[in-house]
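The data below hold one chain only, encoded as structure tokens and taken in the form predicted alone.
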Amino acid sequence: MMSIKENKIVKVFSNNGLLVAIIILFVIMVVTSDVFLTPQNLINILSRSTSMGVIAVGMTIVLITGGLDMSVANVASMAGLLSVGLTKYQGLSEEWAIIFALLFGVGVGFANGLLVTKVKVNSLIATIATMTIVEGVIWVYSNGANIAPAPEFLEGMTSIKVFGNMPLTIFIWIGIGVLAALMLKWTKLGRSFYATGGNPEASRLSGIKTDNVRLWAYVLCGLLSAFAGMLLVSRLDAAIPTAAAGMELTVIAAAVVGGTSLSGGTGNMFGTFLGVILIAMISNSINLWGVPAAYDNVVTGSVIGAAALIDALRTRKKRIG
């Protein structure tokens, strides 16, 4: 028989497993690295998480509705290229370049939404199609070359420091996450996201326009992905065609590890935030330990696999319970 004390410990790990994992990794890094706990390294972890974190906000919304968006990374890269290239090559003002870059994200999100809701294409297939199309556009537009420097406005988002030496972009990411969390909890649209993902047929019968709800989810995801691309430009001071390569899988892992279900209807922004932090800490740890960069993909793949396993166990437990 398990004692009351042991049962409480098991419950803590069960209900707060992600937070416990972050604490354990934090302690390991403090012990094994003299650099990890320095203020600059901790700021670097947060700063390098901003783009992934903003995309993860949009991905979480799509996952809650029962969908998936594989185009987010390429949308981010292309939006970043447009935010710089439209100014440098087409002569637009910085403001209009940024607006067009954001509209590009909205447009791809709208296309994804139409394919999923109207044409009834599986979300994985639909967004892989748009991902591939956007990837082609990236290479046609950039010819494989970086575009620099970043516009003054975008550069300022990283160069402006808050509370000492923390880039403004960190607080922009947190602010977007808080607004999304409030939207999910307190607005009709937010509650409709959960209802649509949890039981689409019951939601439709109760009067929720589920197709419109899913469409909004993809549009918001496209918009946030485009904005994340500009955050990347701000941090790197250049638009790089491959800047967000592979990030679509990382943000899915972050969201799922954070409690968002791949089958829809479940998820929250705080969990996604912790998922992003955990993945960023793992990547930072690999660098500090001097592990070859090639192993980064091995670790990322392991995290994705663990996320899928966690989601499967979570779904099974829900069905049994």
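Positions refer to the first chain, counted from 1. Rigid core here is just the name for the largest C-alpha set that superposes within 1.5 Å across the two forms. Fair warning: this is a prediction, and the values are worked out from it, not measured in the lab. Compared with the form predicted in complex with the partner chain:
- Put the two forms on the same core and the Cα of Val299 is off by 2 Å or more between the two forms.
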Second form
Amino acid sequence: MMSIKENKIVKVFSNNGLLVAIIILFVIMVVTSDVFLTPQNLINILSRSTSMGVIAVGMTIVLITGGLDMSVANVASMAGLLSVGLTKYQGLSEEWAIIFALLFGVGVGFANGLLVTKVKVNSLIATIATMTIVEGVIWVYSNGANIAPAPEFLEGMTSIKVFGNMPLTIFIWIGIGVLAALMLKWTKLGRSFYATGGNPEASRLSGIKTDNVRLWAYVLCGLLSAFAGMLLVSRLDAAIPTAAAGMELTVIAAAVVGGTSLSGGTGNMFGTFLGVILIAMISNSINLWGVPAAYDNVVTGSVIGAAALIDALRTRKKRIG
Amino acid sequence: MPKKNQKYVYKNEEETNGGDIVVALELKDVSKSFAGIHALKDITFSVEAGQICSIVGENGAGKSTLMRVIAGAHAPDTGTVKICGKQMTEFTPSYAQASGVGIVYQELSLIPEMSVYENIYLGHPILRGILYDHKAMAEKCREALGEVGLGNISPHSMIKDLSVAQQQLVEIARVLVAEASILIMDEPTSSLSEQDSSRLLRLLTELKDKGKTILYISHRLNEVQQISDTIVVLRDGNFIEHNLAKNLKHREIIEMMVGKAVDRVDHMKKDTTGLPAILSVQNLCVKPRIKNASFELKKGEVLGFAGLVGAGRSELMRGVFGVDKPTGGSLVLNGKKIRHITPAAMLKNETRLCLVPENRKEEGLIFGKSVGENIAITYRNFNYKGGLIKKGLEDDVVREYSGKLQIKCSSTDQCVEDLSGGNQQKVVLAKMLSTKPDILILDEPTRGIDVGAKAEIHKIISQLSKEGVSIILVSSELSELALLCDRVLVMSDGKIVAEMDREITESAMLKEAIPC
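Could you drop in the structure for the form predicted in complex with the partner chain? We only have the form predicted alone so far.
Up next: the whole complex, starting with the chain shown before.
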């Protein structure tokens, strides 16, 4: 029994260069920084990743179906603005503001899905279109100004602490990830995401309604993005128009580093989770080393490139061997 | 020419002894056109339950389109399809499946990144509540795999890790699991070795005995005549004939398919003893399967490579051309040792070596580009000036070779995927011939193409050999090797196991090819 367990652990490591990379970075940080291994810093890393992590869940689903969603970051920002602004300016109750903000995400996701499946626009172009529209709407709605403070309910997600000093948002993120992983593994819709991404025509001929499957992926991604926007509001205690700016690319990188293929058909939540953690840790390390924040993107980009390279070498080796 | 108004329901009175005939499939006036071109025109016939009915015709005759209509992948423009007496009201794959139609498509339709059992249950999984029952599926899948002779494959293995032949068998297992009453097999044996094919044919006969109705499509007319009860001939989307298999002679079928008599290639074989070697391969190793392969190709000969699918013939050729980099051994071209074996080096060598790959779709052609562009692409590598292509010269070359090989297209600007398989293969040939090769390696040049086109390709090979081109011909069709080759090497399990030059017969090659 014990040996089987051990073998499994060895297998996880040898199949997952990413996990090894995270551990190496972790060790380097423990050695080079006094602050890194404090509970507050580790919690900080996790809590800053929550919104990116939740978007990454949705993005992974879309990527598995062979699509791409560039609108996620702007949807998150806009949903954040709506969740605060609808109460403050339009006089809705807090609950309804949140529900409408989530519906906004669903709506954009639905539009993305229709463009991709019915109008048959390439997913990159279709979602860049919606991304740009939503960006415009953000500026029209907010005039570029923050809306504060966060409604009580959203604020509570961060201020409620579990297990000592961990904000509830971390567990919400992990809960969503686990649910998504279970859905992908055990439900018909989840398996259809993989099938559709792996070979759309074969899936269609097997009786899978591939258009509906892809539509669902975009809707889920839109919904999760909107929710991620609220997690941001919760952490920052305000809705900031640029809060999630540029996050779509980081999220795609996290998913790809985590083993999701851009050509569809492969990917899993655990890999994406690790991808998000790696990117968050790099950002944190740069901060702790006192490197000017401007270098953040240079380093993050390089690490993503290196991770992708290692992954490419590994899969090539596998194919030959 | 057979009469147009042939009776379409064939009633086999001897066997049914006047009892009730159950009609499993009834097609009436089925027509379908794509972009204004008739793919099917008023197809009317029916098939009795428990029979094997083969559909034959050249590429582009409409066989696959017809099968796709029955399987719900295409809706017909007009006409009706009745399955077991019930008219299809909706043409979707799930409706057809629910009506009892199972199909193995010509193109592999599996998900490479998924396990065998999930592919087998794709679209109709076993569920427990709303959850997938992975365990039950894997277990039931194991039985079906055993039935198609894949008992040694785990249901959990990934499709991408299986060979093409194994994938084909998985597709068949999928139809068995779906418990279809009408099985459609669209060229299931085109990528199988003779051994796997005969196992499949046995399986089909067994299924027939269990009462299944089978629609069978194949270019291998021997198989068709061997297993069919009735044969339907289609040509250019028209119904030509439906008759008992035993009433039709091989030659008659071909004439009905082609619409005219086909002349068989009259290939003159050469005596190769004493000819100098143009290519000499010594102890070539290609990971993972080829170890220390040595052989010589003599100047002007047609050297055949026989073997079962998976014997390593394609891998060896990929090594010789440098697609997969050899890990050891040497290659001597016309007395000159080649240091770096890469496709570019082989194409640029004084003694030019070209490979026409096995997989014309993935490796031979660029889909979405025109016929002309596809032909010019290799030629372009050797004929440019200061980095600029010479369009006029290219056009001449395209014209010359598309004419020489008689590629049938509306113009050389036509998209290459719109051509039939045989013509696509000619485009790949034209592209390589335009570089004027001294050595040509042809890997399965006639796979999945029809009788007429096959004869034309044979003629081209024979002609090239006459012109002095040295040819290596890899083929799973032993009759083709017997017809064309001056000398044959047989491979088995990654090794060259036999050589024959005088008596090249199908049975002798098969005997050597089967590993002991």
